[in-house]
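Only one chain comes next, encoded as structure tokens, the form predicted alone.
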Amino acid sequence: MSTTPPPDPARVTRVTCVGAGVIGGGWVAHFLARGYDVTAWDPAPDAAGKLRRLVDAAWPALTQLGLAPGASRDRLTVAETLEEACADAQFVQESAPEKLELKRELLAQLDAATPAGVVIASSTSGYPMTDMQTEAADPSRLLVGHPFNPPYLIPLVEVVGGERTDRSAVEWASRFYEVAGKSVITMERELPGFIANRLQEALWREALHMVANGEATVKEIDDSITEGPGLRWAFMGPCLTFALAGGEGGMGHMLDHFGPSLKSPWTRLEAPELDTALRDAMVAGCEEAAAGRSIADLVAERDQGVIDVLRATGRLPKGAAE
């Protein structure tokens, strides 16, 4: 474990990126738009091409967002080794393709490449750090920074540390996407797919077995999304969205109303046994996530947030006022 501490988050000026693919293109575009000098490397020989062409395709959304002073395409490099890439970066991005021992190699290439102290963070979709930082000499820097795609797009970034990584550098990463415009879930525990992805796939296998079965269309499917929860999901999750099905009661109101349909076959997934302390978690969260909000400014919150998101995706009704 290096005793070398990294540089203040604020004030890291050069960021290494290793995979120049749709994610670390994304990765590289999203950090030349907060106006970082960027070092990529990916050993494709056409890689250079790609991600500048990637970056390119991204510009235009990532202007309308709003450039960093100083923010330029001119700022990124691309380096020719690995070991070039890494000399003199003070946080680096690994964004290879979702092989384990591939991972395993390159983490531990890329700890013995880049300067003592600085983060290295890997942008798996599922693959616990643990598992990834067992050949690297120094495991203790080494920790998951999950990204969506496209990272230039999404705010979330999902960080988690492995059994040997040093709570220090978490919490460094964590302040260094923050200060980089993400929106950082820091997560206490790691569990595969982490958080999002977790989310997402009980959703997508949920859709596969209904096609499969002959249950729903894939047009149906993406309809009852598109046009029915996606549409709250937006700006409110589905922790609260649940909780104003109780009315001014609330979570509470309505696991107490809702929750024996937990026994009704309408997932393939096994639900939770609805005990008092699951019951009591989930109050609690939704008071917290409410931040002081009653049910009535969640209501408004929710009904003004659905009539914005159709406004801006232009499916106002007839006759909306606009």
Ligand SMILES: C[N+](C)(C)CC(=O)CC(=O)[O-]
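Positions refer to the first chain, counted from 1. For the two forms, the rigid core is made up of the largest set of C-alpha atoms that agree within 1.5 Å on superposition. Keep in mind that what you see is a predicted model, and the values were worked out from it rather than measured. Compared with the form predicted in complex with the named molecule:
- Relative to the superposed rigid core, the position of the CA of S183 differs between the two forms by less than 2 Å.
- Once the rigid core is used as the reference frame, the Cα position of E220 differs between the two forms by 2 Å or more.
- After superposition on the rigid core, the Cα of G247 moves by 2 Å or more between the two forms.
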Second form
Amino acid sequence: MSTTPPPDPARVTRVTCVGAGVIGGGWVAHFLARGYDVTAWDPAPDAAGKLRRLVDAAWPALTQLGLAPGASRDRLTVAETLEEACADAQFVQESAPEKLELKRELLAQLDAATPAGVVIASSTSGYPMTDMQTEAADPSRLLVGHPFNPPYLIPLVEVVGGERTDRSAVEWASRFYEVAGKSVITMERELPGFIANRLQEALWREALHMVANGEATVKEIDDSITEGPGLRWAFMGPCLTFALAGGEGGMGHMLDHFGPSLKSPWTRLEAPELDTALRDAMVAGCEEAAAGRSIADLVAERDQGVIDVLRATGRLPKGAAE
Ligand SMILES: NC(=O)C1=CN([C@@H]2O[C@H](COP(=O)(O)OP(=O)(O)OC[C@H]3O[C@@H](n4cnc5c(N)ncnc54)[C@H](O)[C@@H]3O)[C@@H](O)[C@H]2O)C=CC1
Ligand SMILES: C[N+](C)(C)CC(=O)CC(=O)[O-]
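Switch from the form predicted alone, shown above, to the form predicted in complex with the named molecule and output its structure.
Next comes the full complex, and the chain you just saw is listed first.
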């Protein structure tokens, strides 16, 4: 780790976001709404216009949630080069495409361009930092800060370092994200898919299986969650809700009762083949489930839904309009 200490997490005013697609753009919107100066860089020729459209689409939801004092879309700068974007960064969030080689090279470039001691986080949805920090001169400040879509509304960030990450960088990032309004899980060790994606992957694998085998439609799969367990999961996780399935006997009775019958589903599950037929069936199923709503309509519907759930469960950020 560099001997230059990073700034106090509570005193950070400038954040750099590298990669400005769905997630990078979502991070930009989040940090702007929390009152930071944000510099973004993305190599795509149309990146600036796309980013500003994404921030504009997110702003009504963020305004409804309550903006931090001084928060403004005017505090976004789109840099011409990666070096310019990182030159005076106090924190860097990388959200480039999920390709291991690209991440390795990009993180090394970011490390070279960012002031010593400043922490650099990757939004990767699954690569362990140990596999991504191989090319950087100072891997000790590189870590994963895995967000959930959209980062400007879903509170969770999973923070985890790699084998060559300094523990102090992990602690710094966890504290910084908390100050920036996120809900943080700091993981002690690397797990493929971290915690939440590992769970989502199990669900997703079975959804694809059912569509591939013609056992359920996309709409039935989605309705089975939104009309069923999803209602509970917004405020009580899968373990505690299943403890209630054991009645007064709680989790002990639940496991004694249902454990033996779960052995078969736990052991028969395999990865489905993601062939063209399955890809096309998923795309057609989602179009049918969208029932004429555009992606922009669905984004607005999702954003309002998340805000309503946060409000209903008493988790609106401080200062949000009731
Ligand atoms: N889409 C999602 O729901 C989530 C994605 N993530 C992670 O976030 C990261 C970004 O994913 P998305 O935003 O979905 O992808 P995206 O495809 O929407 O955006 C990626 C952006 O990176 C830019 N880019 C391409 N090469 C680059 C480079 N060398 N340096 C910097 N930027 C570059 C592209 O122009 C594009 O704007 C990935 O690591 C992904 O795993 C994490 C959580 C959720
Ligand atoms: C689809 N995804 C694996 C990239 C999703 C995530 O990583 C988290 C999320 O937003 O659910």
